[in-house]
Each structure stands twice: as C-alpha cells, then as structure tokens.
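Taking the form predicted on its own, here's one chain by itself in structure tokens.
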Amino acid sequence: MLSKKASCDSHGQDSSYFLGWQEYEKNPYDQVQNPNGIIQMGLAENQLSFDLIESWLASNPDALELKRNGESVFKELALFQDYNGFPAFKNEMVDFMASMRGNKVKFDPNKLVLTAGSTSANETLMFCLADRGDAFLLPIPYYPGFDRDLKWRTEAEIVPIKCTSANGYKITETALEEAYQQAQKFNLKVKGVLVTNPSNPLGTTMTRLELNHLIDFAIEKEIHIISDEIYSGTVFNSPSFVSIAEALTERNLEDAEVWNRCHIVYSLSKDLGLPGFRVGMIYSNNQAVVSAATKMSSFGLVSAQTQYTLSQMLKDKKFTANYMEENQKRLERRKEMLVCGLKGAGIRCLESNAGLFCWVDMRHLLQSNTFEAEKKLWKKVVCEFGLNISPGSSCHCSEPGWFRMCFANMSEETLMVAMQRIKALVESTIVPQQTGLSKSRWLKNKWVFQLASYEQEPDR
C-alpha cells in the first residue's frame, strides 16, 4: 500500500554504478582485517588532504568548539535559523568560488542558495527550471547519479548529447542539435542543458570553444544552462578551469537574456573532501530562480553548526590557498601513480587534468565489442579481482568498454594493490585464442606485452 514513487524503480539504484558499492559494502577490503576484500574504486572522495584540514581545526579550536573570542555560541546556534543561510557563511563561499576562478568573476552573495549537498543542489533547479515531461540535454558519458538526482522525484526526462571518444569527448555543435531534435522527436520539451564542468566522469576541464558552443546554443533556443561545478577546485593541469560565468562574462553578455538562464551548482565536497558536512549551493543570476530555490531550501538545510564552523576556515584566506595549492599538488601525484600502474599493465587512459578519477580505456579486454562483453568483465573484475569500478554503460557512454576509477579515496598502498590486482586481470583476460598462443608459451611471454604497453601511442 505505498505510493507510485516508493513502488517505481526508477531511482536508478539497480544501476551497475549502485551494484558495485553494494557488493563493496558486503566485503570491503581491509589491509590488515581484509587483505582479499573488495578494494573500492566507485568513490570519488578526496582523502588526500584531511591532514590539512584536521590541523586547521586543532589550531583553531573555537571554530570546532562553536565559540567566539573564547565564549560559547552553542545555544546561538542551536535554536532556528533562518533558511536562508548565515550571511557570514555565504560571504565567504562566493569569496572562496571566485578565488578558485582566479578572481576572474565576482559572485553574489545574494544569489547564493544553500543546499544539503549538490544533489539537492540539482534536484532543487530541476523543480525550479521543468516541469513533468520537460528534458533537459546532457553530454554522455556522465555521472551514474543524475538518472535519480534529476528525473526520480521530479519526472524531468534526460536527453543524451552524444559525445565520443573519437574527439576526447569533446562537445559540438552538431551533437548539441542532434540531441535537441531527439528531443524534439519525443515531443519532449527541452528547458536546458546541464554540463559538469571539469566532467565526471571524465576528469577533463571543458574547453572556450565548447563553453561558446553551448552559449550560443542556449541563446539559439532560448534555453537554461546549469553548470555543476563541483570539480572546480580540482584541476591540477592545463588547460586551466574556465566557469560559464566566466565565459559570459568574457562576452559581455551580462546584460543579455542567457545572463538570467545560467546557475551554478556548487559544494564543499570534492574540493575540501568534505562530502559528510553536506554542503552545497546553488548560484543563480535569476531572482526568480533564487526566490524559489530559498524556499524550497527548508527541505534541506546545511546546519548551523556545519555553516558556522566552515565560516571560521573559509575566512582564514592563507590557509585556503596553501590548501587548495597542496591538495591540487596531492591529486596529480596520485593520479600519475594510477597512469603510470594501468599503462603497466596495458591499459591507457583519456589524458584528464582534473577530478578524483580517470576514464581508463579496457576496451581491448573485451571478449566483444558489446555493452554485454562489458558487463561481463566489469563483473570479473568486482567478484574475480575485488575491485569496484564503474562500468562506462553506468555513465550512459556510447562506446562500451570504458571506465571510471577513482583514486583520491584510498592510500598509496592500497593504490598499489588495486593495480596489481590490474596486472592479474589483465593477465588472465588477454587468453590463448586472443594471442594465438599457447597458455604455457603466452604465460612464458606475458613480459612482451608489458614492454610494448610502453611504446604504444601517448595516453590520449
């Protein structure tokens, strides 16, 4: 005797995105407790640089502590605040946001919406920008969470944009259309276009030229654009993060009607790792869109005691930037270890510059060139390798035999065992018809095939 939306299955949890963490979450692995466990490389969680900010706060015990000058704001803040947020809170978001963009653009924090998080963050401008039916167009590959964020309560529709990898995913103008009369050929309503920008699961900055394609695509249709940012903080290469405030701003299009259509999704969780303080905001040029968003904000506020201490860090303006240089510093490192391991082993990777993850390229593991072939290897490599990666059919990409793995969420030792663990499957799948060998002769020779993994052509 439930509702349609508790009975429906349309929350996406069946995914092989959610699948994996479940059977993590049965037997996770453990370096001393659970050395077979399931290592898990779903999670784009950023532990690189916790040491940062648990030094902060041991430094400035009143900001854990909820005091001031010494004296106790505990009951300040424990008693109703209003949803709009603290002011001091939202004063030193847009501050830390424009800061990461180089100072380039100013935001307002007038415009600032808070949010519990920024799934809250998307689903809450989904309920302000579509009704029922209405679409919105996003670039495939993209993340496995948006198929509940943006369609399971509101019934908003997604409508692929067909990137690939023979362009480095790159968006064009003609994809960009195609998608729209897709649309259009459903009867479907299109009210925008939702990016992520750097891309998840991509890990790569999008480009002037795309930024551009997209403007003037909103402006031909007479659309929205969102773009989630909550990646910003990440890129650690060139090219360098260009916002879409920025790339409005460059044309000088703050007094035209795209100006109104553009908001930011933004949060606390990948940038400062911080994904359990529930942090997120939506930036918004629309008053209306910003009135609306305020009030369906008390479905989901960010505590007083989250915002009051995040207040206190983000106001400390040296330790900001020292952090954000040291954690971009970290998330190269890392990131170069998980290149480096999988080029070992055979196995390249798109070239990314930003984000907790790369999208690693296995389609030569393939027995098939079949989204089905896919499946079955990513199932050998969660229940045979005890590694949880996401499959590219969880992100919607075209081409199977594409995944994403995270390497932000782990040690370096633990890194160096998911990519031994790499080798072995690596390994075991290149078999005897595939080589025209022997077993016994291609065990005998599997060395050649990691030596030529080094001349091949760079990491595209």
The other form holds:
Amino acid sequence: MLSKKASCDSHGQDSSYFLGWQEYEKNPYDQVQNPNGIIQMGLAENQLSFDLIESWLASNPDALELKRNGESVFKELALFQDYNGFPAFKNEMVDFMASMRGNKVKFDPNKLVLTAGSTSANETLMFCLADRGDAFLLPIPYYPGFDRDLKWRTEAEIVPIKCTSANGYKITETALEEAYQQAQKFNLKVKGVLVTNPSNPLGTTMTRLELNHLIDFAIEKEIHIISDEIYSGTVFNSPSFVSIAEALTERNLEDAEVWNRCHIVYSLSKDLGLPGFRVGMIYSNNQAVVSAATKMSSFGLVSAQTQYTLSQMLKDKKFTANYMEENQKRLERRKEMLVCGLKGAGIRCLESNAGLFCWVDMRHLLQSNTFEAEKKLWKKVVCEFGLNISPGSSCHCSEPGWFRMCFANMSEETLMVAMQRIKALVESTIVPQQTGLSKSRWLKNKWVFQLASYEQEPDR
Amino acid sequence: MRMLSRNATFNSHGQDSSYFLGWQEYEKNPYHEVHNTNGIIQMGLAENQLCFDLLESWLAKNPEAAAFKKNGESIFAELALFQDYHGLPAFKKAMVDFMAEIRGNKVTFDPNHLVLTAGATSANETFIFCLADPGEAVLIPTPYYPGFDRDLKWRTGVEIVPIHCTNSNGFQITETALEEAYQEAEKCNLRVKGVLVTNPSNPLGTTMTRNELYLLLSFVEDKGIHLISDEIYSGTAFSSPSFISVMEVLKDRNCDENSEVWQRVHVVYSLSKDLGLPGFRVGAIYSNDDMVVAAATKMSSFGLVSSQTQHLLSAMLSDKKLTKNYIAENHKRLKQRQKNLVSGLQKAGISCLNGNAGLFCWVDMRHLLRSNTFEAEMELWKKIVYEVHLNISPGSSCHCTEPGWFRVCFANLPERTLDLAMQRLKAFVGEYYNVPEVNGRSQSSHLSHSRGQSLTKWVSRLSFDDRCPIHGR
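The block above covers the form predicted on its own; next, return the form predicted together with its partner chain.
Okay, now the whole complex, with that chain kicking things off.
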C-alpha cells in the first residue's frame, strides 16, 4: 500500500543513535525535578552563547517585530517565497562565512542556495549529483544522520573510507583508493566524496595535507567533493580551520575543472545554536548545481520571517565578531572541563580543536574488542549510569570502544554530575564485584584507588 | 560520465512551461502604479493579499508572539533549540482547530495525525514519496496546478496520469473519466497508487460537489488506492455551495477507523492561501494512517517549519476571536473581488466558469482564438502578455484538454490595478477581435477599423456563441 521508502527502515532511524534519544525522552535529567534521570550527551547542540544573542535581540527589537526603520515589513515577508532567497540575508551570510574563514576566501551570494537546515542541503546536493544507485564515499566515523539524509529518498549509496585511531583518523591516499575500489567491486558508480570538516564525531579539523589528498583524488577520479562545514565556527583551538575553498584557492585551482565540482554545505544550527530556525545552505561554483539546487530548495525554503530576523543580526558586524570570539572561548573551556573530567576517570579522548563533542576512548572498558561488547557497555552507560552518549558503531566506526560525548548542550553543573557518573561507571566496569560491603563505601574506596593509579596516564 | 544527476540535468522540473515563463516576463517589466504604468500586471500569481491589515493589527496588539516571549518570559533558547519533527504542540493544536473551524466544525482533526512541512510544496512531494515508488503513477484531474509536474514527479520518479475533465459538465470529475484514466495508466504499464485532487480546485476556483466526492471515494475503495485531497484553498470558499472536505464525506458514509478506505484518505493543507503567508512556509500533511504519519514525520526533517514561525502563528491561530473574524472577513473580501473581476471580464465580452472559491477565475477566451488549437491559445497568450501586458496563465500550462481557457488571479493586486487590467483587456478585445479571418493586412490598417465595426463583430460573435453560457456550470 505504501511506498518502499515508507515501509522499510532505510531511514536509518533504528540505529542506537536514535534509540538512545528515545531512552532519554522517557526519563530526562532535570537538576531539580529528576536528578536521577538520563543526562543527554548525545545531542550536538550549542547552548553556550544564547545570552549573547538574546541580549542583541533585546537591544534590536525591530529584528523580531519585523520592522525596518520602524516600519512594518510583515506583508513583504509574508509574501516572500522567492527560492533565490532574501537578498539582504544572503549578503550577510556570505560575509559571515568569509569572516569565519579569516576572510581568506570570498563568497558570492549568487552561488548560495538557502535550504531548511543542512539536513535539506545535504539531501538536495545528493539529488543533484547522484542518480539512484550511485555512491558517495564518506570517511568513517561519520554522523549517523547521513544514512537517512544521503541515502533514504535519493537511493544513493554510501561507501566508507576507512579511517582509524592508528593515525588519529586522518584520511589517507590509501584509504581513499581502497574505498573507491570497494565501490567498483560492488558495481557502484562513485560520484564524489563527502567530508565533514570540522569532523563530526571526531571534533577535529582536516589538515592541509588531507585536503590536498582529497583534491588530488577528486581530480584524478573526476568526481565531486562535498565539504560539510557546519561546524566551521566552532573551531576553538589550533590548528585553525582550513576550508576546502581555501585549499583550492591556495593551489590556484579557480580555473580548473575540479573547482566546479567542489561544494560546501553550511548551517546556523551549530555555530549560532539555532537548529530550530532551519537555516542551511549550499555553496557551489557550479552554475548548473546552483540552478538545480535552487529549484529543489522549493521543497524546503527558509521562513522569510527567520531570514529577516537573522539578516538584521548578522548585519551587525561588531556583534558577530564578538559572538564568534566569545563562543569559541566558551567552547574551549567547556571541552577542557569534559576532557579533565574524563581524565579523572582514567578515560582519554582524541585530541580535538573543534565541534561540540569529544571522541572518547573507552576501549579499555570493553569486555572484549567487539561491537557486541561496545553495545553492552553503551547500554550500561545509558540505562544504569544515566548518560546518553553515542556509540562509535552508530557512527560506523571500524574499531569498537569509541564514543561521542557532547559537552555544549548542558549546564556546567550537569556536566559535573555526568563526570561523577562516568567515574562511578569506570569503577563498576574495571573492578570485580565484591559482596558484604555497601556499594557506596566500596565505590568510594575503589574510586580513590583508581584515581591514584590513573594519574600517571599521559594525556592524549 | 554525466557530472550531475538526471534530476539536475534534465528539465523534468517542469519549469520551462509557460506558467513560469510568464512570470519571467513579468519580472523583467513589472507594473508599478507610479514608476511603470505600462508594465505587465501580474495576474498569474495566486496570492491572497486582501486581509493583511487584520493580521498586522493583531500583531501590533500582540507583540509577544513575534518577540520570543510567552507570558512575559523569554522563550528564545527553547525555540532556538526546538527542531523536533513532531512540531510545536501548541502550534499543531492551533492548526487542527483552525482546520476544523474552516470546515464549520463538521469534522475534527487529531494533532497527532498532523505532520508539519515547509509549505504544501513539501507536503505534496512527501506524500508521493510515502505512497508511491519510482515508476508508479498518481491520477490527477485536469486542469491542474502547473507546479504539480515538479512537486509530484521530479525527484520522486512518479508519473502523473490525467483524469480528463471538460467544460461540457463544468469540469466535474465523472466515473467514466476516472475509469479511463486508470485504464490509460494500465496501458502504459503504470501501477496506480492513488488519486490527487485539489479541492477547492486550482485553477477552476470551484469546490467539489458531494457527488464528486462520493464518486472518488467509491473509486479509490474499489481500486484499493489512496486519495490525497489538497485542501489548501479550503478557507477561500467564499460563496455557496459551501466547501465539503473529503473528511466530512468519510464521516457521512460512516467510514471510520474500521473501514479500509479510512487509512487511505489524506489531506494536505497550508497557510499560504487562506492566511496569505506563503513566505512563512507552513504546510501540513494529515493522515489517518499511522504508518504514513510516521514516515512523513521522519521525512519532514528535510523541510521543517521554523520554530520562530511556529511560535508566532500558534499565538495567532489560538486567538479564536481573530480566526473567526478573519475567516468571515476574508470570504467577504474575496467574494467582492471576484465579483469585480467577473464583471470586468463581462464588459469585455468574456465569461468565466462559475466559481465560488479560490483566488482566481477560470476564464473562457475560446471565442478569441484564431482556431480551436493550442497553438492559437499560445498566440493569444503571448499577445496578452506582451501587448496587453497582463500575465495570466494559459490553460495548456494547467494541462487543460480544451484550448482557450485561462486562469486569471484577482486577490494579489489592488482593486484599482484590477480595474486597469480589465480596461486593457476590454480595449484589446475591442481592437483585435473584429476580423480574425482577414490575412495579409498591415497592422495599422487592421487597427484602423472603426470601433463601430469591431463592436458589431464582437456583438455578433457573442450572440452566436452559445456553447458555453456566461456563468455556465
């Protein structure tokens, strides 16, 4: 009766990534109302800098009240459904994107296509670049939502580029070539590579070397590059962020064919913390892509009300500069808190300089080096210790034992509670059970013992 | 290897049709009361601009709605983070109440069966993704909204097979037409998954009769297929007969959750036409089938409604005093405006289908065609766009089977501009339509025919043209 798409589970929403959310929904932590509930650490939201935006909005009421110089623009906005987007908003967006890249690159508003969130942008690009059954290569681990966003309705395929902790998950020439061969083996036509830079779930920025490997690869195979740069504004530490646009410009490739095959996805959901407003975009130097994507954006336009409010806000360069700087400071501080807290529990993370999460190494807590053991550990973490974190398997990681933990979607107090629970988890996992002692006293003694022995562990 | 996908490369987005080309001409030379009085008047855009004052005055009295506040408290962070594809509960409640109110509260809707989407464009495409696989088909009565070719077929890979409706019975859907369309699909090896109707109809501006709705229900029941009723114009039914929703007819026929057909009847809605808010991208899918709701909800990730907009409109629609007044006043103004268009056309010797809804009239210009062909229709259309400077939509762009019909919008421009448009049309008809059989005469001599002679021919044509009486349905 229904289509195959509606009937099957190729929407990918049965993965543990989403199941963890469901558990959280049933029993969400609240400092006052439900202190034993599950703490949400699986949601990559940026809640650290709302005060800055709120205070700007309070000082600039016209932006929300839909006024321009005191005059109502309600009617103009109510009628504005032009898929070319609100010009003032697109102009501000390209300036904002450029400033985030240290103004080392410039963007043309006519090459920008607005979409209802980057979820829509990614799917739209796939519809533009891949036919049913074509494939895109993605480095693992990757954002679990891609299985739905890139494959579900487009019927495109994803072939993983194997990255491992052996070299900090960097993309290598070998891994790229192997993925390509793998696709060929399955008779899949490879149309491009999609990378997320900064990476989700790793929280790291791509190096220039990686970007150059990628560009060389795309030139050789004559395929596309989609660079999802939605976390570009969350880079809080060196090395600084290098966009694919910058890498291409550095190599003077503006006139090369590959220039027309590189596309950037952006969104205000992570940097500005506004996922509810559904503001995403595609940037491409390829006129045909811009044209097709523009028409497709009809299926997910950004509300004119929102375009107006944000165009006013982004116009204030003093505000955006201050916001970016302060936001990055706060993210760095919060990340450090998480890293220290984990260290205190003897847990290390991948060294990261961006994003809203850490890529956490819990391999030593696995009963065996298997995904079954990872799942078992994950269930324990969620159900017994009340932390919703994302298991690496849901991100298609090739090595069991890694987890993504978010740090920017909760208060500092909540993060500290989470860290205490992690410590308790570690004790319960490593130390064998003992009878006759009350659990809390046993845990306290063991915790002190554990902390002493882990203090010597080098930081990663 | 082709660089881009088929979707991006070919023009199956349907945007090369005259419907969109007319817009392009308008964009190049738009009419302006002061700055460009000879420009093209846009009568191809089904927008409702008649009641903004009501919304603006409500906004002025209720600043909290736009200001991210609720009971004086800031809810900015809550809204900024709200990306739940189940939608803002208060907004969904307000939407279902509004939808029920438009239907005279003869039916009620359950907010848990409502899925919000970024406009009806997104809702319609999502429905097709949920109900049909690539290569399958959906039946749609002609004439239909040109955008459907893009919305329903482009990325879904689904086909549209037309249900031919003609003027002989006022373009109503018949059993025969339904059956013929189904057979046609079978002949082309296309598996039919459903029927999609727009009620009130775009471009006809008429509501479906109870009889048509019964026919449709029997048909989908018999074939075991779906029925999607796009009711985005439901709030614009300004005249009798009153609007009957497919949900009402299901109730009439005592079809409830225990009957099979219950699960296969779905409604699309939007605030773009009734409230005149196409820029805010608010559409909705309503289905009695839990699986459809579940799948559509996930798919709505690709086109969610901005939480900022959901908050504003939930406050607005929750104000029952506003909605009651708005619905009544909207009807009144649309009715008056349609009357002005009809009488203006009449003065030019042009009749329309008797319409009781929508933001446009379905205008009969068959008597102005050089021949009963679509080439002649295109010729006439080009003259109207390029010479008379009116952008109207030719019936062929709506897949009408009979040449000579045009959709003319009346609610997207001020009254005085509408009057001007009618004057231009009258002048055009008067000047051109006296001797269509004359060939080889120069333009100037053609125009130099006296008013008197052209008037005579015009009058005589009118009196012999009894194929379609004025206001016939």
